[in-house]
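Take a look at this one chain, the form predicted on its own, written out in structure tokens.
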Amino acid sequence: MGKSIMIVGAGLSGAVIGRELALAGHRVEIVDARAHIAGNCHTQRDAETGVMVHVYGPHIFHTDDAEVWNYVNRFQTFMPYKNRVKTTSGEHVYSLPVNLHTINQFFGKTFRPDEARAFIDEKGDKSISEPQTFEEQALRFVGKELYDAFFKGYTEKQWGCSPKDLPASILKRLPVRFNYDDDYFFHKHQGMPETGYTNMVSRILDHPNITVCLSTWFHRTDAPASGHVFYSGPLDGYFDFELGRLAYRTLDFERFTYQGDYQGCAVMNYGDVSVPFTRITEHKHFSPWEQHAGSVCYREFSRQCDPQDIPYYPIRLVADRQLLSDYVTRAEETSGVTFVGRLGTYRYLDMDVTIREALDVARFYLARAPGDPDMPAFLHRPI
């Protein structure tokens, strides 16, 4: 039988290493604050309507890695589902990523992509010629009529501050295409687990050589004397926040239901700075396999982080880059413990890139000859 093996947190990353773990031999316990697995992609039939929630908003699988794609599908079966997302601005709506079709709906036009391109190229602030903001990016690329309609608004009320205090790279993230793709992703694998990621997690925790414990919270001082350590808690969480706190955005989610089809698609954006709420996501259109009467809508509202919200988002400011140096550097002063997952690591991570890096961490622990030092404190570093 192999180490006696903790991991802090039963979401994607605890439950993917500690799985391949057991299958090697070793003993896994694995805890969790919270009173469910899955983390925040957890979740749940609502009893009211029998719609699927994603209990802490839209979780939507895409990935160009054929491994963590066959994974997952291991466990669940992934049905189709395309993420079109549409977003209202100036009482008007239109198709995100911002397309074709929104360039010709949005300034009457109707141009032909090469046209569209030389027009969008007319509109850009060739002044700018190496964006270092956001909003430098945004107009140097799309000009300062769709910044103003598609980004600025929302971006100030996703991050809690001005465009002009965030990098420039996160505008990468958002393509603008000159065709009418209205897909909100490009990879080569989409799709939802059928019967939701709570079940899917539950597979993966299903062996006998893990043990979970929900409603348990974890301190440093609980490690096992012996064996090792993986933690996906937030990086400052593990050292008691003594050097500070690391800034994240929370999110508040304003549930209703509607009788019918509220919206007409899964997520409706809402550009404008006057409307409090960044999006409404509508949770059934996110299973359209399934046939329900009923629906299940969230307002998402997003703010700073307090300590005792859920984090979500890590906003990663110029400020907070000398704190998170000092914590990586603790963490690799302390040994026994490998730090995992978006709150470990302080990144954003989508989820097929969670599992890539959990699949690696648990190859390299299980490589290392007999009698080598700890695992390193992180595999993926933050920094």
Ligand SMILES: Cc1cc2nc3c(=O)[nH]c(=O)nc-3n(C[C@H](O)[C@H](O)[C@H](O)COP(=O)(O)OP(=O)(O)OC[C@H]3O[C@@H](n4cnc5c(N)ncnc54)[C@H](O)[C@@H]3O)c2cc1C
Contents of the next structure:
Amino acid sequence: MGKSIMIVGAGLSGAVIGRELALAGHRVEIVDARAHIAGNCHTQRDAETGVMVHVYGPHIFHTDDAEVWNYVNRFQTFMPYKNRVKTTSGEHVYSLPVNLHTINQFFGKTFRPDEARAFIDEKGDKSISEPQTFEEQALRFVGKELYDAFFKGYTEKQWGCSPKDLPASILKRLPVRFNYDDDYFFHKHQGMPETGYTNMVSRILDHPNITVCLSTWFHRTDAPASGHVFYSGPLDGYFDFELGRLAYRTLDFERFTYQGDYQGCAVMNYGDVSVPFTRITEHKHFSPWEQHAGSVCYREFSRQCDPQDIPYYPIRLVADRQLLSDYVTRAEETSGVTFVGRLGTYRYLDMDVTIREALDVARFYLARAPGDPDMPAFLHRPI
Ligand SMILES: Cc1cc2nc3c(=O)[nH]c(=O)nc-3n(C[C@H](O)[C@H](O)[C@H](O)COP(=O)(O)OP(=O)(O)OC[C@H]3O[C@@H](n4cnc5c(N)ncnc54)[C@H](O)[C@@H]3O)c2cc1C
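Same protein, the form predicted together with this ligand this time rather than the form predicted on its own?
Up next: the whole complex, starting with the chain shown before.
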């Protein structure tokens, strides 16, 4: 048996690190404050309709990383799934991301690709030579009409601030396609786990060297005297928020049911600020291979994260950088713990990146020769 390892969080980060270390002969204890495994990817069947629900918001698996794709396919059958999102703006429903269909429908045209490209280029605000903000970037690229209909309101609701206050880097590339491709992601591998993410994580955790303790809150004073902690909880939380709180957005979900098919697709965005929610998710469309007469939908509201809320999206505005930097310094002065995952490194991470990083962390730990210096606080430094 190897050294004793404590892992905080039974989400994808904790589960993958735990399995890799367990396979190498280490005893691994995983604690999670929640009453279930799988962290924010948790799925469970809705008691009333039988539909598989993505409890903390919709999760679509997409990756170009062949090793990660093979890894998840060892624990689940992945069913083919393409993420095709629609948006309601004003009195109309459009296709997203903004593509040739959206442009033709919005402007009442029958453009071919080159014509649409020239038309949108003409719409772009050429007076903005070096866009600094999200708004300037969008106006420069797509012009006022498309910005108002598809970017402005949704972004305001999602981030709780004006796109004038968000950095241009959020909208890096031209956010418009001049063909009819409405697949949200470009990745080679995409799919949905046939029996849900929680079942997949349960299989990852299924190893005799792994013990999982749910409904168990970890405080840094609980760390074992010897051994190592991999911590996938919030970075500021590890230090009892002593320097202040890193800013997050949280989500509220308003559940409702419907007999039949409520909206005909999994995700319908709402771009208008007059509609208080950002989107409605109809979960049965995430499992098109299943049949359900009833349907369960979630209206999704985004707002500032208060201390009692679940942190979802790190905000990472300029004001947060100094605080983040201070926490990173504290973490790097602390021995015996490595900060991992979306909360431990205060970054938005897709599931495939989370798994890739978890595999890298585990391999780094296992590759260390006896007597090597302590594991670093971060293998993936937040700044
Ligand atoms: C709304 C939303 C939608 C998303 N959609 C997608 C998508 O479509 N595709 C995609 O690839 N990715 C998506 N993601 C990203 C995905 O959720 C993350 O990649 C994944 O959850 C990261 O896993 P993790 O283990 O790092 O963190 P988490 O899943 O958050 O797990 C951390 C765990 O640590 C536990 N914990 C925290 N602090 C403590 C403590 N002190 N003591 C004990 N336990 C503690 C928590 O309870 C939690 O279970 C989405 C994220 C969000 C927010």
